[in-house]
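Taking the form predicted on its own, here's one chain by itself in structure tokens.
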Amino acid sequence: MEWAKSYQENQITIVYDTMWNGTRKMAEAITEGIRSKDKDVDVKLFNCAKRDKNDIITEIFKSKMVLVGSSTINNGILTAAAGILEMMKGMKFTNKKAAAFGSYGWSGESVKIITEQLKEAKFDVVNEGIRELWNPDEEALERCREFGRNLI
């Protein structure tokens, strides 16, 4: 099983939870940015509140990079995103890059919380993440596309 520790394919998995679809729009724009820069990378996009957690973990296992996003709620993150992060910690993945993203209305802690949890899970966090206020407008979505391009 030693081979499995650092296993990765040319794949990036993007996992998010959203309240009012702002974080979903960010995830889609980040995906567009990645795909515009690297046509060969396989990008998997999951709303973790609606998809089977085991399927998501399987795709994270196969990925070289994972992006996790959540809206900020009550100075924290949404429960489905928190659950996936907890599962990721337990899997003890190695040799995987990661970053955080999220939308917020007032305080905006989600990106910081996710970044810290990714570090605790031993992911190589590549940047400080990206956060956008409320439901991102076209300017904000362009920043998300640029964020995705810069990950490649």
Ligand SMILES: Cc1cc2nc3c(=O)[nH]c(=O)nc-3n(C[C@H](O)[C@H](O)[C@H](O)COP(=O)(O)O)c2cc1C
Second form
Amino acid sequence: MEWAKSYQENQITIVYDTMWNGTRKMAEAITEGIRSKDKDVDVKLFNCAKRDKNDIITEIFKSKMVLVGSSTINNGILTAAAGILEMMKGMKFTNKKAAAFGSYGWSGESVKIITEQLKEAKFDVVNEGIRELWNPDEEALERCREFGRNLI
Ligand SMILES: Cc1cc2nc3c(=O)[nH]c(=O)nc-3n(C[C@H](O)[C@H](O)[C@H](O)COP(=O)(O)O)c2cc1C
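Give me the form predicted in complex with the ligand now, not the form predicted on its own.
Following is the full complex, with the preceding chain placed first.
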């Protein structure tokens, strides 16, 4: 099924994990930014700690771009996000763009870690990602909307 690896629809999937909803708010603001620039693209948002991993992988399979978000925990990323990234690596998808995002408190490694893993999974990483401190304020959310607009 070689053809299947590079299959895509006009869809962007945003997958995130969060402890206190900071990264969720970032995901929602990025979604707003994308939708404000492109009314036709189907944007789907998933909390990977709550949704079935296989359903999420199916949505990623259909997507032309995937955004993966996690806050930083103990200099690393949340386990549900790590699990999805591991599955993404195993699927050997091709022809898909990607970027990372996440909230942090001080050291903020998560965006860098996700970006590296996306590269390892052979996604075409389009930028260095976006990170915001703690629960994002209105200025931070506006940066996230801008980030979303720039993806289009
Ligand atoms: C157990 C725990 C460990 C954390 N470790 C780190 C860390 O190593 N580096 C960092 O920058 N922030 C760390 N943080 C702070 C979180 O990244 C920060 O609170 C962030 O806003 C949480 O975003 P979320 O609501 O999307 O989970 C930690 C928070 C908790 C609760």
